[in-house]
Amino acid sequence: MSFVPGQPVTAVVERVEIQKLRQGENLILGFSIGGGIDQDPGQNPFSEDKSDKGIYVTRISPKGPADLAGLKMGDKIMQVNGWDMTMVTHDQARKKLTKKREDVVRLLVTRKSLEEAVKHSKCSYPKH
């Protein structure tokens, strides 16, 4: 998926709802992120477009809340609880994900396999 700042984004997205795990005072999501408009996009191993400053899932804790919800390593986070995540800093993204009074995080993510599935389905109609 290519992204041009200021232009509409067309993406195949999936909704992922993560129930945070409570450990004492902490709420655990079970994943780590990378990216953001303040980071070097060339260091992002999940982005084909090395100018993409999106927020990506860089690590998933096995059997953690994110894993159980279906989040995948390499997913690009487009929204968190309705908030646009396409033009945020790394710290802004982290803060949106880790709000203390939210037990559930609702994400819109896009991933390469979703885009590939749509491309293949568009091409696989029988020709008459």
The other form holds:
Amino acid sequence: MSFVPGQPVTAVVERVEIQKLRQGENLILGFSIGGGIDQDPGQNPFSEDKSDKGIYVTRISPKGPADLAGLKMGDKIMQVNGWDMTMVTHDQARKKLTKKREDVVRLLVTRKSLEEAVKHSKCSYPKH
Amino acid sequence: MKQERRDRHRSKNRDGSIRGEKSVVIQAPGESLLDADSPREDDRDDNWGETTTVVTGTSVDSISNEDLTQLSKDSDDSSALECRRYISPALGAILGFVSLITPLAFLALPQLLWRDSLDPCGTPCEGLYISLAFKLLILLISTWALFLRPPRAALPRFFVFRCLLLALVFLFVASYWLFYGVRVLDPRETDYRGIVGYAASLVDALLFIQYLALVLLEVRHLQPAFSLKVVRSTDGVSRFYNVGHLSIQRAAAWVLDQYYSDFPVYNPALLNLPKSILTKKMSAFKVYNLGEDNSTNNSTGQSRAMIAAAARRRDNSHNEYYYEEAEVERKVRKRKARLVVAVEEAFTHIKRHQQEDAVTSSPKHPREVMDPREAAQAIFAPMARAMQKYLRATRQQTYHSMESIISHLQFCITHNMTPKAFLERYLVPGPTLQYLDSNRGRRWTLVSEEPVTASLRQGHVFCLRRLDLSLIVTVTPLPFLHIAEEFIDPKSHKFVMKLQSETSV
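Beyond the form predicted on its own, can we have the form predicted in complex with its partner chain?
Below: every chain and molecule of the assembly, starting with the one above.
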């Protein structure tokens, strides 16, 4: 998940589709994000590489739409509805997630356990 | 009711001795000690007992020229009081003169009286002569610099330190003369060198006394120790000043010095509430007397009832005050705008005449060359009306006569001032000093519960009263400062980015 500036990023991602829940006037997703290119990456408790300025999920409200869709705490969000989330400011990320006209967001998230799972599955197949 | 209480209070002051409140007179020079109420002053002096009016404005070795000219001005006053005023400076002058002459006398007398039997004294004596001469010169110069100043205030009582120093000098010189008379003149001492050394030691001691005088009179009160709050009773203008350890009368003189240059001039025309608002309140109720005939009892009952009823009634006068004040301010601002424009325009009519213009201006249209006075009169006309209306709106018209405005205009033109500089005198009420005519002295009364030679202490309150206003002075000590030290390494200034912000979506 570490990136080198200028080089393409490769990651194993999971597709998560969250239906927004209407609460009064707002559509909420039920999780909190942290990070962004204007924030301090050293404070991120979830990132492996402390220079990673991506958007991370910091908190999931239990039984909220995100929880039901399978989003986990510590996930790094790579895309939201096709918009890139690896090089955005915190506010831009918030805006992409809270568009009033869309009531469903499709996220591409990555987490460390995904890599492990893929590696595991690679190893378990003997190469013929 | 309040008026009669105030009168009673004032008459008590005139007797001067009841209940420890002593009122004494501070007076600046230039005004006669006695004006219209002169016979009353004489009676008061006889009754005063311990409050002597020794007026000292000078110090150890000094002559007050102002006092002497003062004496010539007031010719028809009773001479007793005037003499009392000049005794102390005269005493100081005599003492100073004597003490300066003494060393020379010490040297001269043996030479005159028994020259033949004196031991010859060569080089050491000459060295002592030189040092004596220079020390006397220094003494003379420093006395002139420090003490020969015209007094600026006539204080009501002895200046304790000055009297102390005068007494010290007198004792000193007297004891030296005594010793000299007994040990030198009587037995006709022949050791001349010893006599010269004795005179030199006298001059040394005089220099030290002068040092003591310098410290006591000039230096001691320089370090600030008290903060005085001065409030003017008529319109509430207040200032804070820091002073050192002074006696009450000296502090009063100092405060008055600052008053004349710091406080804006008191304008009795600018009162608190316009009369229309105040009188409206009172005249709203009429009280009818139903049948009873004891009118004496009812008067207090009536007034009480009126006051109670007026208090209960819904009070709208604050509203009227607010609107009236807004109206007045608007009017003043409008007139000020007109004045500023008029003055600016007037100033454009005039230009300083350069010497080279004389050559280039055509002979057909010779420009009239004016001196400042005529120039001022020429441009005064267009702005006169606007100026008058403005002064009337701010109620300053008594302070500025047309003559004074023209002369101020002339002054500004001569010094190339801009219209704004010309106007600053009229737009802002200046300090009182600006409006004084300087040849008249100012008469103030110091009212205090403590004796006026006591030094300042916390909680003292004294008043300086004049006919139309009074200044109330409160003394508070300056706080003791605990100053601690903290060292900051310049390399320790480091910064980090803020904590990550978390947004819930």
